[in-house]
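Single chain ahead, written as structure tokens, the form predicted on its own.
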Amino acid sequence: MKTIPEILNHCAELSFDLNFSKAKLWKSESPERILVGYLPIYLPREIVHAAGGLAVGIMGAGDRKQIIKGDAYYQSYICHLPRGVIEMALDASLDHFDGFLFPSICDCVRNLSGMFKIINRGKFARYFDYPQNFSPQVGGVFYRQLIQTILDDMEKINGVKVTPEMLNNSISLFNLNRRLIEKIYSIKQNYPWRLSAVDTYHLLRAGLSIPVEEHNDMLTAVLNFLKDDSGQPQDNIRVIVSGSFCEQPPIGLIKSIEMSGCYIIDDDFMLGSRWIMGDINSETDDPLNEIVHAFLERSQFSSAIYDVGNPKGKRLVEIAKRKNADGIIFCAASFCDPALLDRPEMQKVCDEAGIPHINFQFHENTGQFKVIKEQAGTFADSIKLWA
């Protein structure tokens, strides 16, 4: 057994290993495992699980690579995560990758898709279109049709046809792991020195590119140790950061907010993993149809979602006044329109709950925090001296 050191230097490892060593190996133990590459924000992992494969989250090059080849596919007043991705798979990265699903989060991501049909990457590549219609007879249709057709070229690639039993084991597993991602941050609520925002950004992002049982064990073991007291409370400000749903910030622009005097109690770095709330029932006869109502009834609120009924900003309020946060920071990647184009209104419902907040926008690549440091401390000791 590893120590949580330990567990959490290999998360930080796992977390930028762009060429996805862990998965490509597990792969190669057995002729039909199948790796399939997603983009943020949200993929029903458990049908590729049940598939026989990994879901292996593509979070973008961030800092970690020149992007060079990826701009001559993409006009400069987008936000960076496509170019990087683009470099990725026109270099060793996405080698030995079976399909790719391009979640519908924005203009720039749906042409990803295109993209790498164009480039021959993958036995298969589509555009996973999330139903913006949340009526069962509607949306609901619409999507369990499109989870099928996955199911189905999954199928054609290592001939594992899925059945209610096996999507049921997989469901299972998944449920556990949101189970225990929320309890560890339901402990950071309250005792948010026990784990830095970094660590478990780290421990999260590890989780998409290993099998759901491996990341199941590491929370465990991470859950028992935040359990025990440990580490010293300092004077900061609780908050949420919220924004950062897709293109991911850099490490050192988490650190700068914790330094700065915050601690980061709720964000959206790795929305995906707690996309569901609840679980998903997993002793049924249909368990796609609980995965369709699950998404049109309990899913997070992202900007990525036109969702009129159930507005965003009353739904941030609501989730900072049960956290007990001092404010919030909107930091969005530059040129993220879901997000920018959010933000306005949002800001208008935090000021009418009388909740401080204060912005600022970055790029997966940004090298200096400086700024961003100097802005969220004075956004912290404000909070200290007249909130």
Given for the second form:
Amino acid sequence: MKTIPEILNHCAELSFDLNFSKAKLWKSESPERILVGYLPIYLPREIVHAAGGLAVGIMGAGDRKQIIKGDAYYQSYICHLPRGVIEMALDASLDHFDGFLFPSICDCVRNLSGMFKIINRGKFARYFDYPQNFSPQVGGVFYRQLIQTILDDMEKINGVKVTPEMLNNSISLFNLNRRLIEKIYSIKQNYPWRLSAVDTYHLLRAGLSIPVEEHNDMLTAVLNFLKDDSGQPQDNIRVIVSGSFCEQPPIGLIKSIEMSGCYIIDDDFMLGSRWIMGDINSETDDPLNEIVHAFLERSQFSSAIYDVGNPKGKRLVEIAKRKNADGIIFCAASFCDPALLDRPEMQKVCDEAGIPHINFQFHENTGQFKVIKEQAGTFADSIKLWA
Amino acid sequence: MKIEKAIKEKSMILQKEMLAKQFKELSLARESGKKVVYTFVPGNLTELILSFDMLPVYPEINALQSGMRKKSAAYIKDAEKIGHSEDVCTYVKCDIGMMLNGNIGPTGEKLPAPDLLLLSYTGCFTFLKWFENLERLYPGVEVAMLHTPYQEDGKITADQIDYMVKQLREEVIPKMEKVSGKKFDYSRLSQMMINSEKSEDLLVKILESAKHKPSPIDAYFAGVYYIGPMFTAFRGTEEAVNYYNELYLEIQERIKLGLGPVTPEGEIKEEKFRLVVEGPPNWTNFREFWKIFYDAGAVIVASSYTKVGGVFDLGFRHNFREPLESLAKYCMGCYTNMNLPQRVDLLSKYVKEYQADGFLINSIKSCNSFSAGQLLIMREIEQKCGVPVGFIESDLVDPRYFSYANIKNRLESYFQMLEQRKIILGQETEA
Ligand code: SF4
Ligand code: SF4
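Structure of the form predicted in complex with the partner chain, please, following the form predicted on its own?
Below is the whole assembly, all chains and molecules, this chain first.
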């Protein structure tokens, strides 16, 4: 039985093992096992799990890899994430992956799917084009067909035909995963000092490259630990960090925010793991239908989904109020159209609701945090002063 | 020469008149009671909009016009003042800035606010963000979404067509009926497609005339004018058919006389290089940009930008027998909705079929849809076609990203490279 610091250290290692050794080891243990890499943000990982596969989140190379070839594939005005991903595809990091999925979030990720086809990585490389129509008979049918295509791709590789029982089992495991994660966030809401933002980050990110069963065990252990009081409350303000759902901020940036006097009580770093709100029914004859409906009806707001009728600014403000946040930090990757084009409206809604906010832009390999620390510190001080 | 000049002017005059009439109608929309639909160029539903007697407005066209009229820099700054980042697509910022400054269109007349935002986001994710922003700026405006699936597997599938047709039936058409107060007229839409098909046939012939040596047209700089009526408010109309007929006759005449393309600097007397260009042009310095090519005798014989509103040379035509299905296929077939391997194949085909001497990319800072992956495209074309490749960078409407000296230097070195290759190839043939 590992201690909590040991678990958290292990998570930190897993989060930034850009060779995905643990996932590859898992695959090597049985010929039927397959690895499916996916980019941010959301993938219904249940379908990969049910097919005997492991869906591995590829969140970029961050500041952990020297980009040698990747820069020759991207102009300077394109965000950093895809150049790290192509670097990994060109060296051995993504060897042994059977397929790749590129969820629809922007044209960089979309075109990256074609680059993987050209450089011939994986037995399949597909853009996963989520419906923007939310009627079950229209978008729902389309989404189901998309999922079926992936199930067929996987079946061609390992011969596994997914049954409703298998899918129900996978759904219940991911339901547990989502529940445990939300419990951790709800403890952090009231007692943020019990688990730092960086540890929380590692804990969630580690789950993208190991089997969900193992991740659930880790989350359970940490959750049990968090139930008891630990750590010392500081005179920090409570913030939500929004806008870093795809290219990830460097750990130094997350640390800087906390060290400058802000508790991060919520964030969208690992949005994909928290995408579906609530459980998906795992006791039906048609579990695929449940996965589809969960997406159509219970998706968290995001820059990837057109939000007519349910504006994301309003939804962010609701979360901020419910979680009793003192302020919001908009923290988006440079050149990230989806996040940056949402920002003015989100800020306007915050202003109207009287929620203070600041914003940063970053690259995943930013190395200097002095300015960010100062800005976040001033933000925290001003809130403390005027509260 | 005189005859040729007169003929040329006729198609230009026609287009000018068409545009003037369109913007006049728009400025009078409130008085005439006509409803206004804002929508995007790639994969547009012009025939459907016109079949409801509504008037389309294309924000990208307004942005590019603002760029050409040197107004975009100020508009972009105004959008940045309200919180838009320097990093994002400048078309969006230019449009928002124009709106903040009274929404004055290219003819100096005020554009009406939209009655419907028709978000047919073909080939570009940023469109979605653009209209989310516009929706906030026009509170309460009706929005219709048409999700166009990407050709991720290099083809259009039956499932995708089915999805799009259902969206047209259940989302787009009911919204149009609501906004216009008219019932959907299937046969009117179908009839318009007969005209669409005629214009499309003609446009293909016009663009393919560049296969002649010398090419009678420039398929990029002049090409952007040729695609104007087809990619915007006129496809499906008699006017468009007339325009394309006229233009086609003029070009036939040029071929007969062995003439090269007409440019703002005059006619290109000697076609030194034939190029295929990938990526949109720059609008803020359009004429200067074109002149660099003119000075070098470089003629663009094929371009991907003239395919953003349909790759008709691959065979697609609107079909009056299945109007909704053909709208679906049309939307999905546009250039930026093709996956990267398809784009590479198309561009290689152009290099070969148009007997190009080189392949050039104008990479646009604003546009991830075009730009992400272009460096790989360039390498692939170089390998497949064995022609010299060139790469320059600029922006659509943000003059801060158009460095004349830099672009000129790069192009001149590129043209030198082409020149040397020609000499070597010439020597090899002689030997
Ligand atoms: S960081 Fe933004 S622009 Fe870059 S790939 Fe992700 S969503 Fe796209
Ligand atoms: S990203 Fe490109 S295609 Fe999309 S709106 Fe901007 S310029 Fe147009």
